[in-house]
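Single chain ahead, written as structure tokens, the form predicted on its own.
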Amino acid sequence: MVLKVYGPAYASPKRVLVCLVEKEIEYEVVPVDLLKGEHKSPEYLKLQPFGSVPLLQDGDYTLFESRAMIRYYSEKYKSQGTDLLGKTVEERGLVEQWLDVEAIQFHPPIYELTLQIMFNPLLGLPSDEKSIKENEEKLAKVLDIYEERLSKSQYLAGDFFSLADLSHLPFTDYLVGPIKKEYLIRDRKHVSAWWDDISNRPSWQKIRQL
């Protein structure tokens, strides 16, 4: 039976989509309507208990959780396609390192100012401008830290494509694309250097179709 991902419109779906892709793992997509909130539809509920996508459903087999949806399948099929993980325990630890900083330190940010720029007109209600510009600060000091990292290897982990990598593709595209604010990126020679490789894999173009 072929896997189900649930809500591919949007971002943190994305971020599964590509994973299967570079695992060459095959899908098939499932739409939910955020706007329409069928997101809280008492069927999904009883699947997502949240309410938020993505939703996985392989077989019998549930999760959800973007992140742990690319562990997951990264683990599970890790000699297939790109290897996401690491050779050694040591890129593993350092792979993982930086997925909880994308996590933890970069999304936080950038999803507030995706909350802000991109959603609430959407909704029809009004920008927070002093939210925009403080997680806009916040967010080019994290950018400041992935410069210097960036400086010493050519990706997160370092010099492999890795699931750190892969991570920050949905949300730096509405970064560049429809929010606005490409020169964060642009402004810093090795993170844009980063995101120009990153952002032109041919999972990543294949997934932007969607």
Contents of the next structure:
Number of protein chains: 2
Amino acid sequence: MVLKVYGPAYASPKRVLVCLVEKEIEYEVVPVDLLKGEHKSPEYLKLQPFGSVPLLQDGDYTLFESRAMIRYYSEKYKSQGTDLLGKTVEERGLVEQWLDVEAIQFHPPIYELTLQIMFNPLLGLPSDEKSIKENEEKLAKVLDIYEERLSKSQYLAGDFFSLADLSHLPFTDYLVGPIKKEYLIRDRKHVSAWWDDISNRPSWQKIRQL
Amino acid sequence: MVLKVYGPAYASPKRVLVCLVEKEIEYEVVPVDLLKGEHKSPEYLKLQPFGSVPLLQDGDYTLFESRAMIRYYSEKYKSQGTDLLGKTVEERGLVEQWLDVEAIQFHPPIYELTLQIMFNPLLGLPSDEKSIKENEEKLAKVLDIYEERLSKSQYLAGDFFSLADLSHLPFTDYLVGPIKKEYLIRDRKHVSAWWDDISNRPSWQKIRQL
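For comparison with the form predicted on its own, kindly provide the form predicted in complex with a further copy of the same chain.
Okay, now the whole complex, with that chain kicking things off.
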């Protein structure tokens, strides 16, 4: 039975899908309409108690949290497709470090910008300009640290593409597109080159259009 | 050279120290006084650009982000001390899922309660009662999901103690202690039994006193 990823139209599930493409793993997608509240139905909550996407079913194995899914498939199929965890346990340590930086430092401000600028208008809610300003500033500070790091290595965890880079794709694609804050990337020479590199990978070019 | 963990008096570094004790790995601690701003000194920022604790130095290998450190040592010394990653790649997938739940769902509200109730008074700042109420409610909802999960398995990732449980120790210790919100744990039968179990491990009894 082919594994199923729920919610392919949204950014966090795309983090998983782009990883599956890199790992050459077959999958099916199951649409979930967040605007209709399908992620809050009793059937869905039985499988994903936090009521968010993605949800993954692989036979009778169920996972939630997108970064757990990408770690699982990258480890299970280590030698298939692109190696996304580094070659040594020390390299994996650095992948884990920057993957946690993405989740803990980068994600909260970019997610807030996504909500305020992309989703609130769709839901007929006002955008909070103070929150936008604060989170834009927070994100800029994080990207200053990325700029310094990427002046010393080609990718975040070292000179190899990894989950740490991949994990940034979906929300940064929003940032340079519908959020209209591309300057945050383009004003930083090394971040800009890194973004061009990772976003032009065939895997992302395929998944971003879903 | 023995590895060094910076900031042993604080909660996030204790996440790492309790893991090192479980893994029977020797370490030294290097005090960092956050109230004096020692984490914002130029020397410190060279090693930890986000200016937070912990920071870890193991010879010339440097890591930041506490959950990356505990993953690294649990993998590197898989067969030494307590196995904290599960026996199979599927078990590790569930460890990763609940470790991400801790980082993404559990940590933000408990961290905000820590700031508002413990640290703001130390810094002479007022506590934001609205934020306390909101984050207490958020944390209660997360713990409702834990209660359901822990009614079906002894620990979060299954019937084995893992990084997913261990990662909760330092801030939950604040919650039942100085934050004075022990009721959030005690009002939930399975969460309460789980907390008694994990917090009474000799590793945590040793580290909590630092």
